[in-house]
Structures are given as structure tokens and as C-alpha cells.
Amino acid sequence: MLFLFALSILSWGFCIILFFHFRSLDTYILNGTFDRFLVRPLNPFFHFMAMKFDIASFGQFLFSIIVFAIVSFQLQLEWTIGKILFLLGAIVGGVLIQGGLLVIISAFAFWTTKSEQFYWVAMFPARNLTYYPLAIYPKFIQWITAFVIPFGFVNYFPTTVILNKETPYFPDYMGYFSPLVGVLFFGLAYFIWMLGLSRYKSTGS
């Protein structure tokens, strides 16, 4: 349980540095300040992403590293080069999956001029699921977190590989796909965001 929590907050700690400000995209749209991202010779998505790095959240990132180190020590894990590389890949996958959901949530602002509220409806419950093994949830929830909103690849599936645990209802090698799932999900999020951008109309504020 602690290892699941540690791996979850480790990728989340890095994710919020890059993507947490996406949830407040609606503020930029309502204020009319988003237009400035459209008049510069840069990709609006990457321009908006690089616009702000949430340095205030760096403390949480350091905290996540400390928690992960303590839990790994308590479990007496032997970190081989292969496991370290696998862990790095899983972290990248977790960052892209969680960042991708933040991007999708922000994209709703292009249609509804609202995005902050969707964070509490979608992101918060999804992250809470990662604190517990998927095996305790009904099969339908497990399927959703594996193939629809793939938060199972943030920590559960990689953890089963690292700790040599079985995954009921899923192949034991599912965790190895975490980086690939992260890339694919983030690619989908980017497509949805750009689709929303093509429908964007300035508020004229």
C-alpha cells in the first residue's frame, strides 16, 4: 500500500510542476489573456505549458522522493540497473498519464469556458483510486482504469512488476507498457486540446 502511494505521488510531484496550471485555463479564456498565446510564432500548447512551472510545488516533489526512498528501504528492495530503468519509464508514463488528464480537463474550457470544476469531478477521484490496489475494485472499475482512463499504469501495474506480484484479471507484464500507454494517452490529450483550440473564440475581454 505504501509503495503504491509512494510511486503515485512521485510521478504526481513531477506532473504538477509541468501541468498543474492547465486546470486554470478557463481563467485565461474568460479574461481574454489566452489570445496572447495565439499571436506569437510558437505552438500554443507548448507555449502555454512552458508559460509557468509551478516551482511552489517543488517541495511536494522533494517530499515524494523522500517517501519513495523510505518505503523502498523498508521493503529492502534490490535496485538493479534494469529495475531502475523500468522505474524511470514507469515514472515518465505516470507523469504523461496524469498530465494528459489535466490537459483533457483544461480542454473543456474551449467549449464551456469552464475547466477548474472538472478537476474535482475527474482528476481528484482518479488519483484517489491509485492509492489502493486495483484488485479491491469491481472488474468494471479495473477495466476503466486500465483501458479508458489508464491510471492503473501510473503505479499499480508497475508496482506488481517491481514487487513480483500477480495481477488478477490482467497479464503480469502489464506494467511494462506504462511508458507506451503514457505516450499514447498524452497524444490523445494533445489531440483533444488542439481540437478544442480550433473551436476557440475569444471572449473579447
Given for the second form:
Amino acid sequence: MLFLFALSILSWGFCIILFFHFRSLDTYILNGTFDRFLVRPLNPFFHFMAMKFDIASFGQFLFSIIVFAIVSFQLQLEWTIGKILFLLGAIVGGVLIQGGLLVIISAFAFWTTKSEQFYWVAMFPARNLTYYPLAIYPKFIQWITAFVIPFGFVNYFPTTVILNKETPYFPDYMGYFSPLVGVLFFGLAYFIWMLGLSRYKSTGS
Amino acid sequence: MSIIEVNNLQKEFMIAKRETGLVGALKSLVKREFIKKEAVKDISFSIEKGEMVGYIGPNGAGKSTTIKMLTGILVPSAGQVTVNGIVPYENRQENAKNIGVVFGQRTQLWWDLPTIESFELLKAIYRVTDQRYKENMSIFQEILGLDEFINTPVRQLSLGQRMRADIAASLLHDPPILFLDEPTIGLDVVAKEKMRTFIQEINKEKQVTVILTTHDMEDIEKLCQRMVLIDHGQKVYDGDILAVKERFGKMRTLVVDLEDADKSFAVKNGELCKQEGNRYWLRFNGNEVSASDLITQISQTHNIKDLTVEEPEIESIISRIYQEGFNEKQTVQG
Ligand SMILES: Nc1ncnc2c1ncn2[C@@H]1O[C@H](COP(=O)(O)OP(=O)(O)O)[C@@H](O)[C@H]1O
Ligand SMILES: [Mg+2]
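Switch over from the form predicted on its own to the form predicted together with its partner chain, please.
Next comes the full complex, and the chain you just saw is listed first.
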């Protein structure tokens, strides 16, 4: 449980540094700031992503690293090279999956001119799911978090690998797929975002 | 081929009826009611290299929308655009290298950073060489006086300073084409003048093609030989600015407050177009008679309490062009 939580906030801490401002894409569109990303010789997605590194999130990031260190110390985990590499892969996967969801949510702004509200509805429940072992949820929800919004790969599946736990319904090696799932999910998110961008209407006045 | 070609350009916005709250936002994903707004109806023009063209019209005419299609921000609903041989919305990044853009209403710079750091960032983004960067910066500093505020964060700049910084930033990468959307809006007289001088200089020295939108007639008079006048998304006039000025720009209105109302008030060379109580509006042609002639004439028979002379607004010029047509010397380029 503790490890689950620690891994969750670790990848989240990293994720918000890169992607947190995506949730307010609607504001950038409405006040016209977004226009500038389309008149520069750069890919608008990466330009927008690089525009802002959430400095305020650094605090949370440091905090999450400390929590993670304490937890893994308490659990007396033995860190082999293999496990460290696996952990790094899981973090990359977790960052991409959560970042991907933030990107998808932000893309709603291109259709509805709203995104912040969707953030609160979608991101919170999804994040809360990761605080508990997936095994406690009904099969239906487990299935969704494995294959639709793959938050199971953020921490649950990797944790079961690191701690050698059983995963009901799913094979034990699911955790190894985190980075791949992350890349695929983020790719999908990028595609949706670019699709939204092609419908971009700018703002009046 | 002309450097900018616009053919039968159209843009309509489907404006969703506003739904509030989260339920509204979700509902609007599923089913939405739209109102169609034709911002640009059917506009064509072409612009040659080195020209400086005033793109003018009243608020809401569709000026910004046109500029956004030329810069690649918006995809047209119909029609063709090419800018330096490139279709902007299909090839935004290529197009971006050829153009500089200034939106008077909002900055392109990094709000929280010192001005100089925005320039450094843009230098990196546009891959401007050190050599060119230095040359350009020294020119801009000389004409625009950037030195005064180069280390101040953009958010603390006055509007005039911000606009100067913005126009310099848009020219860092030596674009052959410059789009200026309301570059003098909200500026005081001195700042406006500086802006105009700089635009003129850039156009002359560097042969930059400039499209300038404004609803300030004076900008156009001082800067452009040619103007494209639009209203309600349609082109009303395209051609020599002198012809319009000759015809309509000389019409002024003298507003006088008389001590006593006079039912049979009439003045030679002045057309009485409105009256409210003791206040009279007299329209006159500046070529035929001067305001002081009129005033002398009136003061011989009446006691004048107060008076002002109104310059023609773009709105009134447009409505007169509508009323009277513009047959004489009309040149529709294309
Ligand atoms: N992104 C947009 N969405 C909806 N309506 C818009 C948008 N941009 C402009 N409009 C509308 O189109 C018309 C023309 O606007 P604009 O091109 O900004 O005019 P101008 O720059 O000449 O003042 C206005 O009625 C404006 O409200
Ligand atoms: Mg405008």
C-alpha cells in the first residue's frame, strides 16, 4: 500500500512539472495567448509543452522523492540494477500515462472551449484509483484501468512486480509493459490533441 | 506572382450557444446549438513585394480574422491564401519563418521574463545567427530606444514600451512580410508617432512588405499609399488612399452651440445635418471652405457659446462610400 502510494506520487510529481499547465488550455485559448504557438516555426504541441515548467510543482516533486526514499527504506527493498532500471521504466510510463490523460483532457478545449472543469472530473477519480491496489476494485474497473485509461500501469502493475505480489485477473508480468503502454497512450493523446488543433478557432476581439 | 494572394477568402464561425457549468460543458459535447457568424465573406486582393497596405474597417469588420488566416492561425472556410508561395494553414512552421506578427491587443513576449530574455528565446526559436541578432538589436535599440527597459519584465512595461518591444521581436528573424494588427491601439500621440516612424523605416530600408490593420485613419494617412477598406467582412474599396482622402477625407463637421436657437439658421458652404436644442452640426468640405471662415460667418449674426470641429471617422467614410458609391478612379486590384 505504502509503496503503491509512493510510486504514484513520484510519477505524478514529475508529470505535473511537465504537463500541469495543459489543464488550463481553455484559458490560453480564450484570452488569445494560444495564437502565438501557431505563428512560430516550432511544433505547437511541444512549444506549448515547453512553454512552462511549473516551478511551484518542484516542491511537490522533491517531497515525492523524499516520501519514496523513506518508503523504500522502510520496506527494506533491495535495489538491484535490474530493479532500478525497471523502476525508471515504470516512472517514465507513469509520467507518460498521466501526462497523456492531461493532454487528452486539455484537447477538449478545442471542441468545447472548456478544459479545466474536465480536469477536475476526470483526473481526480483517476488519480484516486491509484492510491489503492487495483485488486480491491470490481473486475470492470480493473479492466478499464488496464486497457482504456491505463492508470493501472502507473503504479499498481509495476508495484506488484517489484514486491512480487499476485495480480488477480491479470498475468504477473503486466508491470513490464508500463513504458510501452505509456508511449502508446501518450501517442494517442498527441494524436487527439493535434486533431483538436486542426479545429482551432482562435478567439474573437 | 504577388507575395500575398487572397482569393474569395471566407471565414465563418459556428458560435456555440453558451452553456454554463459542468453539466453544460458535458452537454455541449453531445449536442450543441450554433449560430453562424460570417466574419469574412468574400475577400480578394493581392499585394506586391515591398508594398505597405492599410487594411482598415470599423470594429468587427473582419480585419483580425483575415490576418489570422494570413498568418496560419485560422483555417479559412473557403477560398485561397498564399503568402510567399506558401499556404499558411497547411504549412504553419514554414510560413512562420517568412512572417513577423504583432497583435496590438496582446503581447507575443514572455510576460514574466525581462524583455531581453524574450529576445534571446526568440533568437533560439528562429535560429537567428549571433551576427544578425547583434546587427538587428543595435538597429532596434537605436530607433526604438529599447535600452531604457530591456531588463524590465514585460508585465511592467508601459503599453508604448511593450508595443515597441513586440514589433522589434517580430522582426528579429528578418521576415520579408510583417503583419501588424492594430499596432497603435491605445497609444498616446508620441508613442504612436514613434511606432509609425519605425514601421516606415523598416518598410523603406529592408523592403519589408507590411499589412497594417487599424481603425485609426491617421495611421493610414501617414503610412500607406494603398488601402483596402472592409466592412462586414466585405471589401468596400481597394486602391489609392489619396483618392479617398480627396473625396471624403475633407468632409468635416463643425459643431456650434449658439446663445439663442434660430429656426432659420443657415450658413453658406455648410450643410446643416443635425440639430439638438441650441447645438447645430454643420458639414463642410475642407477644400471649399475653412472652419474659421464658417465661424467668422456665423459670429456676424449669432453669439457662439462653444464650438468643436469633428474629423471624419472611418465609420462615416464607409457609410458615405456606401451611399455615394465610389465610381471615380476606382481601382480594384487583383
Ligand atoms: N474565434 C472567434 N469565434 C467567434 N467569433 C469570432 C471569432 N473571431 C472573430 N469573431 C467575430 O467575427 C467578427 C469579425 O471579427 P474581427 O476579425 O476580430 O474584427 P476586427 O478585427 O475587424 O475588429 C466579429 O463579429 C467577431 O465577433
Ligand atoms: Mg481586430
